[in-house]
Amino acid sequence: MSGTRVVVTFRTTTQAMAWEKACKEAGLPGRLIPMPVQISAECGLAWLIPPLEKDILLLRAIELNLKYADVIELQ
């Protein structure tokens, strides 16, 4: 994959697992990946998102009470 990525980490395994549920019950885009190596973070998966989706994804986590450790863009 060329250009920028973005990926949302989280803390444990399971965080990312309530993620992916509710991001595809909620037609959300995005998919559940492990954890780019250039990252280091205590869960081993990671949400990679379109970078143009990031703001909307992040509002639609606050309303859905989603949890994560951090949001980090990639080239």
Given for the second form:
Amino acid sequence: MSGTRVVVTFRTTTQAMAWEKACKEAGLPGRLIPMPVQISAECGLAWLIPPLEKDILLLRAIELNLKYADVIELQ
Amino acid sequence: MIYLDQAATSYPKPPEVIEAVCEALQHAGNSGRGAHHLSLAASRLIFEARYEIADFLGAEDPSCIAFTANATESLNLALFGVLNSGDHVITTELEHNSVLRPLYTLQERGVEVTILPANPQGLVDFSTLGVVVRPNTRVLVLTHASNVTGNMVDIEHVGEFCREHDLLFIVDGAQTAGFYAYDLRQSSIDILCFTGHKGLYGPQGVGGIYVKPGLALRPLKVGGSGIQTFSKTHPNQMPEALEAGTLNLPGIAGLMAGVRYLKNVGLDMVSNRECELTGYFHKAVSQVPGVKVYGEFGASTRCPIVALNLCSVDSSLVSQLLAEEYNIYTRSGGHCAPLMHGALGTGELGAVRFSFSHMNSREELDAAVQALREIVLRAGRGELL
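Please move on to the form predicted together with the partner chain, as the form predicted on its own is already shown.
Shown next: the complete complex, the earlier chain at its head.
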């Protein structure tokens, strides 16, 4: 794989599961992947999103009151 | 077989509960321990179960619900998780040993314990709370319903006292989850401890604890959590903070199926039917000569339990005869509630407890009453000595 990858990280598995459920119900893009090793994150799961969808997704996350730890761009 | 021991564990379990347990064993891995298909299936199942239970109990958020092995573990978690040496805790004589024994242990560690007495009908006068509360009172813990008499406590009334005096209100819902319609978001309950295998129709070995948002408990155990791997301390975020180690996934799957079953058939239908059966049995059994029933039956809300004795016959002998000669299953003895039996005056005899679910029938209860009539006659003839 090459290029930029954007991942949403979570503090708990429960947060990750709530995020996935809400995104699926809202038809938002992305999928759960193992946390990339270069990130020192709290949960072993991350939500991988297409870079171009990042802003739209985060706006919807705020509207849906979804909790997450961080959004990180990986080169 | 006639099963009238529903307060010990519900039986039979709905078929969908059994199927859910099997399904989880066949198609799920370990929750929160990876991102492959089987691990995610387990994580999703656990989350769905939290979501269903939080919704069923009217909790604020799925994160308020942590899974445990049973109500006893939940109560230990709650009591050891908040009480410190020098704190004062109030409880009652209605309690099960799952409350009393943790409190006795904490008492040895410097926690002050006040136990409100129950009267011979098994009722507690909560108007004395204002007398026993102290400046260092931190917690009021009580059962929502006696597992001996079935009498329920007005928890909203007691909860209001807790709010006024800034006490943590911990409720043992072992007998009431799946019978009483909780609305925890609106309730003054800070911590609700429940088991999965009684009124919620799940398998044995799974339970849970509701913790009000913003309230932090010291965990009973620490270790693997699937998060914050490189930290030396266990994560403090709910619910993972209270769930060290691999969860009982098949049990949780069964519990979720049990809760969905209750949602489908309707909690109102279940509790109304159980109240109706309890009233029917109580009326019939009260007419059997020599039967003494314990508890208050004028109350509008009570759990589906009737405890009784036949003259002065050992309760274990009555329960044994019912099981061996009539194939009717009940629970005798002290029911892990020694102070309650002391208050009822049944410390030596114990009592025979009949407990019902909506799946029981009037015909089954008629058979139990007839069996009791026959045992009373045999006792009168001296045949049970």
